[in-house]
Every structure is written in C-alpha cells, then in structure tokens.
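In structure tokens, the next block holds one chain alone, the form predicted together with its partner chain.
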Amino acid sequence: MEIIQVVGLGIIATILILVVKEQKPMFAFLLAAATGVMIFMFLMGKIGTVISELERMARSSGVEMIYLKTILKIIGIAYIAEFGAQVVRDAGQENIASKIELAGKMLIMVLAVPIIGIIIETVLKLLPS
C-alpha cells in the first residue's frame, strides 16, 4: 500500500507547510521541494519496473529499440521538465517555470528531428529524380 505513504507524506507536509507558512515562508517552500523530490524518487523506482517491463515487451515483438529509447527519451524529459516547473511554480516563479517548460519541448523536439530527417530521406527517394 504504498499510496497510503505517498498520500501520508503529502498530507503531513501540507499541514507542516500551512503551519510554517506564517512564520517563515522561505522554509514553507523548502519542505514543499523536499515533499515533491521524495516522492518524485519514490515514483522513479517504479517506473523503472515499468521501463523493463517495456523493453521485454518491445524486445519480443520485433520493434527497433531506438524507437523504445525515444519514447523513453520523450518520458523522461516531459516528466524532469514538468517537476522542475512544478517546483519553481511553488516558489511563485512563474517566468522560470514557463522557461523550464520550453526547454523541455525543445528537447523533445529535438529527438524528432533525426526522425524527420529519416522520412525526408526515404521520400525524396521515392521521387523520381
């Protein structure tokens, strides 16, 4: 039942939070970044079953693994992307946030590009030349 620790963690930090929050806000925020780190690593191990469980599955269906490793690629990205704004949204830096945000697609982004490159190719070779 780990939902019940990770729901646990979090209610207890919330009511810790909205206690200090009067009193030193700075520290509000600390415990909420620590908050959002534990159990963004406690996900981690997780996901890393699920990651195997992938592999074995793409493994045993034929499927390239560099398109597996893009795919995880892209997972990887959206989610440290999105935690780190989360993070920085806490704090009340929504410009930062935004940055961090637009990093992440352009990441993403670029993992699409050699993917273009490849069906340019292929397409212009088809045409008669």
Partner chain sequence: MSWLSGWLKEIIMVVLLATFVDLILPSRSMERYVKLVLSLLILLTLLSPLIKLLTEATDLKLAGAFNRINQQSGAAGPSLRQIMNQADQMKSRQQQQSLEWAAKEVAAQMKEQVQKESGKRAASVKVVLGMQEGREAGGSGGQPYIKAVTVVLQPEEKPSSKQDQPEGSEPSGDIGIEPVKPVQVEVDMNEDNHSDSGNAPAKTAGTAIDDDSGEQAKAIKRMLENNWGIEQESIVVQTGPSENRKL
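Could the form predicted alone be given as well, to go with the form predicted together with its partner chain?
There are no partners or other molecules in what follows, just the one chain.
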C-alpha cells in the first residue's frame, strides 16, 4: 500500500505549506518542491521495474531495442517536462511552465520522427504496388 505513504506525505506537506505560506511563501514553495522530488524519487524504483519488464517483453517478441529505448525516452521526457512544469506552476510562473511543456513536446517530436518513418515504410510495404 505504497499509495497510502505517498498520499500521507502529500497531505502532511500540504498542511505544512498552508501553515507556512502566510509567513514565509518562499519556504512554502521549497517545501512543495521538495515534496514533489521526494515523491518522484520514491517512484523511480517502480519505473525501473516497469522498464525491465518492457525490455524482457521486447526481447521475447523480437522488437529491436532501439525502438523500445526511443519510446522510453519519449515517455521520460513527457514525465519530466510535466513534473518540471508543475513545480514551476506551484511557484506561480505559468509562462515558464508553458515553455517547459513546449520544449518537452518539441523534444518528443524530434525523437518520434525516426519511429514515424519506420511506421510509414512498413505501411508502404504492406500496400500492393
């Protein structure tokens, strides 16, 4: 029941932030950012387990590892960009959060181009000429 730990940490941090926010808004932001990092680090071990299982399934199905690694990089960029944007939003900087999301989307597009090319080539091979 690890979710109970995460929710408990989130509730305690929220209460502390609400108490501190009136007196020291900077400490409230730091507390929110530290809580976010703690939750993210807690989940890193779980993500490693998922990646190992996906690699095992890719090997057994014959999928080339370069494609799986590219997809995992895309997923990682999406999560990190979202996390960064949320932290910046917590600080009240909506404009910078939007730029972080835009950068994440652009990097995802750059990584996705080779995979899109392979998909198009595969579809063209399937079509009768």
